[in-house]
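Starting off, we have a lone chain in the form predicted alone, written out as structure tokens.
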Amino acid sequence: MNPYYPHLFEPITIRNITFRNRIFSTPNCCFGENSGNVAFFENKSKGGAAVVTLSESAVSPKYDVQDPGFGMSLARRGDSNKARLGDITLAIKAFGAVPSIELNHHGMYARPDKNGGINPIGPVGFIRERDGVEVLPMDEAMIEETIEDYAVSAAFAKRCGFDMVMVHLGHGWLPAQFLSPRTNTRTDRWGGSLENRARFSVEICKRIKERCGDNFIIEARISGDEFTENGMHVKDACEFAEIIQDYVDIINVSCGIHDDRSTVGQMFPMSGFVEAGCHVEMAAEIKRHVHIPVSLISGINTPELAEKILAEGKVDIIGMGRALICDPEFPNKARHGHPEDIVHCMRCNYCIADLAFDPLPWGQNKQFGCAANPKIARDLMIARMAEPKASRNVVVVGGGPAGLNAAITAAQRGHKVTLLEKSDALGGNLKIMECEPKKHDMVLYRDYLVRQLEKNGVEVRLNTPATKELIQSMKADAVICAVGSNIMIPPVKGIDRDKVLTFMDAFYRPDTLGKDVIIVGGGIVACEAALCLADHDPERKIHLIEMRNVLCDPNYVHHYNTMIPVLDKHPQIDYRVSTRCIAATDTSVTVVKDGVEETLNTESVVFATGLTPNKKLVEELRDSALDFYPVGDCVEATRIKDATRTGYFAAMNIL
């Protein structure tokens, strides 16, 4: 028994394999150097998970092809294919993981123009909204050729080394646009009552068994609820679940529909907006009507959440991926007793932000990685890179999140670092997130990175401002720079720049607010300091400004489509979008839509309009060591992704 997580490491057998430990890495893909590179999936098995699961395969090579470079694609049964995932589940099993692969069929939602010009099928016929792209409706052929594409590519997996599959029953794919009364109206037997709306997953499931044998283990993912009108909610999923346990061994509980961008903050618990766990309850009362395994996936980021879920009984398996995304060692360090080690996932999403939901391509100039971990999914590149020659004297300005990364690979690669810090704590803007309890994640990260610190022995001054003078003072042999950047003020009539309230001031001091507030700008910053003001104050009003035609930023959709639900719903917050402010006093804004003027009475005006790079630091500093490497926002004021990984590779770079 392990004496600090004596459930979440407690061995479970299902058929004929006993899994080591209860944690399943769920279906993860990548693009970058590492699509089809063994050793992001390595990685996870090394780390100690009992399953290590690749995503989003097809099944159909006729209706469903999904682009090459997104997925492990089972329709493509040919040598090559075969190969490159034979070593991938060869280094699962070396390193004692068991490998998965989940199915998958995009049904009415395929591309005809990934699928050379096919049309999608569908439970009905009828005409896409979003695009005009006619979707064919299933046939009794249609139906039996899908359900023997299913089989195919499981035996097609089986003969690659997977000792199981996920069969993906949710997320609106299509076993779930089958078995949802919101998208099937059939009246055959594939429609109408439950029992006939399930039998396409169940004719799956069966077929599976019959091409693989009994022992060959099938995982069924199910969306528990679809958080949609007409859709399938909890009650309805245990019915189901009752139905399809016969002929699967495990069943995998998350929720939502893709189709649907409103629940993809429930698919994805995004921290701040759903906590982590929110689906326990959900996934406990399946298990309650089944006699199989019951596994859940739900934003788990801590062993002891993990380990609280399990000792409660209310699930079986932990479901994990962004955290092993973060940290594939996240089960090793626990199971050995150090959980302050585990690189802590901030649930921001930022890792699936860029690959399927982003306005590119799909599989163009995506770039995979983690907003906490800049190693992830980059191990050719890290490999090709040399060891240090000789230990230096390394000064990192800034402790950020990219001068902490900085500072602690720098340590770690053997240099001896002196961090130096003008404010009086470790963060940056991480800082921030201690004003904002829907933040907390982030303070978990920023807390995992000032230990790291200690532990690699880096030297930290506090309320130490660089300077040119000071850096040459102590020889430094190279300096990263990560000074940040500062808040932008626009160019608006009539406010004092140096006295103007920002973001800062709604986070930070917000008892210095009036009741009621406009904050100019409307991006996700301004959004989250709109949510702290009204949470702080149930009787303050919020007025969001923003002269784009859209709030927050769509580009980042999980923010997108778990805030401004929020934001719609919040009685204390109205905006206004495409709306422009070209005046300010400190009890007024003057707004232009348009071209009709409008001046606005408030208590307090503030600005949230972005962040400029402090490039006037950078180059002040520039000349106090022959290696140079500015990094993070002082560059350019982006992400946390950016910061993390721009101060890793320069550490990295000091040879």
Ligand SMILES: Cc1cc2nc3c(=O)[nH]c(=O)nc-3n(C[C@H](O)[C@H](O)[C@H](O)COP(=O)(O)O)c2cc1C
Second form
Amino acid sequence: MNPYYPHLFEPITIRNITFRNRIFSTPNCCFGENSGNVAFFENKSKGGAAVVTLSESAVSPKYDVQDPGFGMSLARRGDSNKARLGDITLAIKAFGAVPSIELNHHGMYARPDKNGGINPIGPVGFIRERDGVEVLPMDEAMIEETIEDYAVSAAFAKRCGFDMVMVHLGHGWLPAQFLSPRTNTRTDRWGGSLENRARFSVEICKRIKERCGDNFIIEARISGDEFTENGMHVKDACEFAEIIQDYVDIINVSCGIHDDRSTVGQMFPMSGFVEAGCHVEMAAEIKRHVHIPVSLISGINTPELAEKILAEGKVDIIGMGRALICDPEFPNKARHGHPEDIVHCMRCNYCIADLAFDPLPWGQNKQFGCAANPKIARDLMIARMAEPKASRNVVVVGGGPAGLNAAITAAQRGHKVTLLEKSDALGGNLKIMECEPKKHDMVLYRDYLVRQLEKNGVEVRLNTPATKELIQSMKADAVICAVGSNIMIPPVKGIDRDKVLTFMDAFYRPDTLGKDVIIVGGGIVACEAALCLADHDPERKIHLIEMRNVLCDPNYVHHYNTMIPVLDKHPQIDYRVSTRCIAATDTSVTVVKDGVEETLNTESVVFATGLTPNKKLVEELRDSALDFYPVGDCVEATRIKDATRTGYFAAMNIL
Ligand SMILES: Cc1cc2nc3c(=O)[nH]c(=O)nc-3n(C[C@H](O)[C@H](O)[C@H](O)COP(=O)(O)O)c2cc1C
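Alright, leaving the form predicted alone aside, put up the form predicted together with the ligand.
Expanding to the full complex; the earlier chain stays at the top.
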């Protein structure tokens, strides 16, 4: 029995496989599939997960050949795909995990442009509103062909070395389109009652077992709640689980549907909106209805939470997605009693958001990665990097996420590292999250970084502003300059730039603001500041003024789609877009929309108009050592992800 997390590391036997623990790595499309990076899967196995699941793989060679790069299409059953998949299963098995692959069909969402012009199919026919494409209703022959596609794909997966499959019956894909009354209005044996709507899923799983044998494990991924109007809710999911349990071996409870974007903050439980563990009761309810093991996803990012869920008997298995992108070594670190070394997943969703970053098609954006783990999916590049020739004297200036990552990495590579921080605490802009309980995960990430500084012997000097003279006196071989950004205040008539309130005041000193607040700006930070102010005082009204024609940032689809419905419904918050602020005082803002000027009176005016790199300090410090690396916000004020990445790679460059 594991002395630290006995339930999490208790093996479980299903059919003839004994899984080494209860951590099953859920599918994460593109990370490994897109880059051809076997190491993505291999590292999860090496890191100790019991199962490593490859992502949504298309099963239909006719109606749904997927985007290249999205998943490992099982619809292409030729030798080269077999070799590629075989390589991956071998790598997973080499380190003790069981390889699994997710079978999927987009059904009515399939794209003819990716599919030789063939129309998509679904339970019913209709013209798709978003692009005018005709979805064909599936007749008996098409249904039979598709069920067979699943079985043939599963058999192909088995030949490639997979010991199990995850059949995707949720998230609004084809089987879920049959299941949900929202999309299935058929009146034949495939529609109507839940039993009829479940028939398609049942027949798929039955056929896979017939083709692959009883011992070939099927994990059924379902949406425990679709969180959408006329959709499947927990009660229906329980009934469905009762039906499907006789044809599968594990039920994995996820939720939401891709077609209703407001549900993605639940599907990928996002910090700021839902708690880690938010779906535990939903999964527990489903477990009460079945006799087979149940797993769940729920933003689980600490071994303590995973252990508690299992110890309370809520479910049998923990599905982990983002936490294992953030740190594939999570299971091993927990098993050996070192939870403090686990890189804490912030549940920020940049991993998934960047997959969809415009203007590139889904999955083609190779910039994807993790805000806290700069190494993920960059294994080949890192393997090419040289080892240091000697231990260098490295000075890191700035204790935000870029500086902290740089200092830790440099120290781990054997350098002597001193970190200079001008304030009295480490964390940079992460410190702000201490004021926002919903963003507690960011604070835990900061705490992880600070612990690692200590563990790796970095000398930290707080309250120490860096000057060229100071660094030269330290005889640094290399300087990593992570001096961050300054708050940007636009040149608006009337404001006293030295006294103006900013989003920092909204987070740090909300009680100094009035009951009526105007926030100038409508980006992600402005929206979060509005929510923070609303939470702080339920009687406060907040008005956001944004000059672009949208709030938040539509490029980050997950943030945008989660944030906008919350703001739209929020009784305390309203907003105007395409509205420019041209003048402001402490208690008023003059705006222009469509050429019409208006002055709005309020109690407090807050500017949340962005950050600007601290380039002046970079230039002052530039000649302080022969090797000088500016990183993070002082180069470009963007996201934690870029800070982490640039800090890490600068340290890797010191040889
Ligand atoms: C980058 C990324 C890609 C994903 N790709 C898939 C996928 O292909 N199929 C799927 O069913 N779920 C996919 N998911 C969802 C995860 O499997 C998981 O359900 C989700 O991240 C919630 O679990 P977590 O809270 O442990 O992260 C993806 C998630 C992420 C973050």
